[in-house]
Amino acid sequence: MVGIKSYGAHIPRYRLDRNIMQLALLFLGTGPLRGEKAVANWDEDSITMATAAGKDCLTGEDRDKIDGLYFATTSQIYSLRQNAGIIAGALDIATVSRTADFTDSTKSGTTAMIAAADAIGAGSLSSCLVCVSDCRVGKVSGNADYTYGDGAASFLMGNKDVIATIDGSYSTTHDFVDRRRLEGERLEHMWEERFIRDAGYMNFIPEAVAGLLNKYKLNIKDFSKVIYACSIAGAHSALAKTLGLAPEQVQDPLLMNVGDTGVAQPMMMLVAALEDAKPGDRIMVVSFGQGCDVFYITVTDKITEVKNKKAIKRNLANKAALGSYEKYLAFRKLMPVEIGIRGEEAIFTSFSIVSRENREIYGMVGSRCRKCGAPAWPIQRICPNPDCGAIDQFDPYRFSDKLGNIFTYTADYLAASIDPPSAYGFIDFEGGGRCGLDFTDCDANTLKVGLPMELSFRIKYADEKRAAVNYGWKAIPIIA
């Protein structure tokens, strides 16, 4: 049976209480109180975001068995680059042969998760990576802006040892104008509100659970999660009531504590879902945008099996106060900031070296001689080892998804950052191999030698001119 085989999330370290942002809008007007919403870092965006969740979904998987990779988003960053490759160059998916962007709209996600289940039942893939993100900006003290949050989530999806089955789905199209934005634009429009409420989410998705109960002859009742994109929480609650669902089935839609996460909402609750989930368990998730996606999925007994997840739990546990909005603004380039002459050198990307190196640069993958054993990044001819010297015999080595501590570092506060100091330093890997890495995610205060630390992809610079945002491999803090 075609379902899930692992799954995985990411949720930003960074916490963005809204009181702190009702502080610094008051001659706005008020917006919503209560809670807390996820932030991505300055050097976070969809594709890393992705990227840190499928690491998490392939913790303990082979990769060299995945043929597709499908990402989700409506906050892409490149249009006209496929972003997916840039997700699976990352995490070395060496035998991906097709990769696929699914955008503009918010119910991506479930369309993208759909459509690797038919590939796979029909035979045309065997297994596929699909990575849902969302890093979305708000116009300043908009509802957008207060709701917004930023996070992602992934699946692995497979015919074999999967620990949750994709039994049917069912699917709704409408133009619905609720948020657009045309190309080229950075910020949404909204409609009115009450509008998108009543008309929108009060609508296509009790036509769309209907559709999927009358489809497969179900009850409501046969659910143990109920799971529903909805960014309006007072409407969430009524959706509730309207679709005749027990208080226990209703998934937490996280939207007090990350916030609307867009394409990524549904298959963020559903990782929840799945964290808590019982053989036999039955769940139902829903999306919405332009129309709704619905499929549901059956829990089976290898969902037992599922051990060392960021997921949910973990990724909410580990979070620390931005503690200011008008930083938030500077992270989102909503705000100019001065970080000195030499944040204004040109940086010069060569696209020659991007892809004739992705493997390296992207995926961290370095050298592992034959001859001793000992790995190195960057690739090296010659054998670290000074007791052996072996040329040119070695084998790719993937840094990646290795643990590693702090041999030594440097708090620097004189580096152009848009958050001084910059980090950085030397990392020692478990298995053998050193090299220097740009920190984050972290308090430089509590740095020190010998600090448990993992790799996390991230944005190293945007060469504008060239139209080019350039990732690579930076170091942070182990979750506990």
Second form
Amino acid sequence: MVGIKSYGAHIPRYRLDRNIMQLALLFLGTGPLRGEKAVANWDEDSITMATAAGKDCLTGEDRDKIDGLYFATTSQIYSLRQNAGIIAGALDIATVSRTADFTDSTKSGTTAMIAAADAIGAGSLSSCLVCVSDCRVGKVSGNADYTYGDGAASFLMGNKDVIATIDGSYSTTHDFVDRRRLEGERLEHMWEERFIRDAGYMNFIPEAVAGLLNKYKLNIKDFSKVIYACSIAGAHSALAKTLGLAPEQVQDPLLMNVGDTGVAQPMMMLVAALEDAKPGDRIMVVSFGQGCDVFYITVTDKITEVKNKKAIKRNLANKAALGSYEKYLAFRKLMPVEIGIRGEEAIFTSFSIVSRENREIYGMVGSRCRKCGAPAWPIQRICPNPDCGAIDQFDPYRFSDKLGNIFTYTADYLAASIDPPSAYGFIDFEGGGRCGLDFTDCDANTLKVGLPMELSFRIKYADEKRAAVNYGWKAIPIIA
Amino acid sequence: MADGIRDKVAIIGMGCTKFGERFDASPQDLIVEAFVECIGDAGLEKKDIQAAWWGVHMPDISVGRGATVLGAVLKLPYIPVTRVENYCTTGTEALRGATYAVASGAYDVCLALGMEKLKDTGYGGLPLAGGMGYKAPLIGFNMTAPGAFAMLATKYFSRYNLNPQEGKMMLAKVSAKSHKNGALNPKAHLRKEVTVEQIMNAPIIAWPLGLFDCCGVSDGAAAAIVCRADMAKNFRQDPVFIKALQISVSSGDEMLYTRWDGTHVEPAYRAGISAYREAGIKNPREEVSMAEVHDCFSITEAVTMEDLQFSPRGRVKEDIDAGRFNADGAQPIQIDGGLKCFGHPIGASGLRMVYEMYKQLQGKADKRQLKNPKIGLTHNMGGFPSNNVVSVCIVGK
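Moving from the form predicted alone, what structure would you give for the form predicted together with the partner chain?
First the chain shown before, then all remaining chains and molecules of the complex.
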């Protein structure tokens, strides 16, 4: 049966208290929502967050049989150069053959899921990783500014050993213009919220749910959880009544603690639902964009074997206050920041290097000596073990999923950074190998020699002159 | 069987500019300033120089690449000129080239000149200048020199159980001593005494290093003329003889393999051993009268005392606390003020250190003059503690 083999999620560590936003923005009026929103670190974007969710999803999974990777977002980084291909490289899925970006509508995450299920069902793919993320920016003080949060989800789809079967789907399409953005624009435009609520959510979601129930002769009571996307807290509650849901059937839309994560919202809600699901549970997922996709799943006995996922719960617990709205503006480049003349030095990006050494740079794949077993990154053709020195006897060795400890470190206030100090150091990895790496998602004063660290795929630098965002793996304190 | 260069080559003239933020001087001005003093000190004419070695580390921000700069600025008469670059050992490498050429018998008289113009960039710290290659930004970390060396301090404190206060105090004493020496040197960039308390309370540059743990960034040039040892006294009565000139380069295992302890600089230890063997020194702690070491950061000087076997491993703090390396101590270090007070115009620094040893051995060090020094040592370390090149030069009467 076609279904979900594994799930994962990512929520950025920083949370911005909407009361802090309100204090900064009161001169422009009051905001529509309280609570807090998850905010991508300065070195995160839709690609890195999707990769983080993908890494979580692949924990304990064999990634050597995956032949598809679908990425869904409305905050795509490249419009020419496939974003899904970057994620496949970062996750070092060497066997991937078909990749695609699903974009332009907040329903494109469910579209990617259904497309993956269809391809596996038809036998044209055997296993497909679906990564979904959004990192959207709205105009300062606008509805989107308050409401949006950043996050990602990922599902490994296959046809054996699934934790949930995908049993059916139903889709609608309407050229409903709630939000829009032209090619080349960064900030979204949004139509009146009352229109979006009444003519949008309250209209299309019941229509799509009814369509699915009708198609498969099901009753809403047959579902233990119903997940439906919604950016308006009040509308989400109202929809529960309209759909006839009991309180325990309603999945929390994460608006108060994460925010509206766009494409990722219903997919993150699905991860949260699966974390609490029991065998036999039936779950419906409804997205919302220019129309809706609906699909439903049935949880299998395999759900009890899922372990070591960060998913939603651990990611929610791993949080730090961003502290100021100005910092958010600086992180999202909504406010020019003086980072010093040192920071203005041009970095040149050579795309022949990026292409030729992609697996080493983006995948953090190094070498492991066949003779003495010493791993190293970057790739060493001559073994760095002074007692070995074997020449050209090595296998590829992936560091990105390994754990390590801080060998030494510093927090550098001279290095140009949007978020000084720049923390970095050497990590000694379990299983061997020492790598010098940037650190991120950490408070400099909590670093110490020996601190356990894991790796996270992040932006290294943006080379705006050459239309490039370059990525690599950085070290972060292990997420409990 | 090779027997090294001990006492085969003599220094018969040296020059050194005033170091500092020389916003008044072009790179060419600095080259001429060092050369004029050097050739005057040697009492030679330009036509006596048979070959030259020219050291500059970052020519892309000053004079451009190649050896033509030196030939064109000094109007050298079509002699062989070689440009050398080897990180912070660049100045010493220029001297090594000139010295080895004379020792080989190829020439009788050679010039070594090093210069660096760092203050045309508009910012503090060492320039980036794309010097690590195109791949570095893709895989490297967002680091600076203070950060790279701060990691040496973090690890040293951790390994030897120094709490931040104790560790920073040890390092503060290193810098305070150099500032005291530099205050007496008219050619130094920074000429102000600084208290241990001021140093401890200075803003952090890269934890745990504060402002006064870091050497300045400055412009400068220095030069030496060397000749065959047996002809040195034809030029002057007080030549200084080169006893050893060695370098050692990391083999990559420190940064990639998990053996290096992170609290020392392996090539410094290795270059020291090679240089002591060449110079015939058995007990460096007793036999080396004075040294100019590469104190780009206070921690670098501290661990270098151990690497060069002036202090036992892990115990430099005792020697620092006892004042061993002060001007009036048993083994004065950085008697001219060091990189700490001179700043570090990279191509010039190695020759600037030798300049001080040369003047001390000749008894011409003015207010800084030590009592009858016999052996002087200079040390440069370029790159990062985890991957570097180290030079050690030993000179004597």
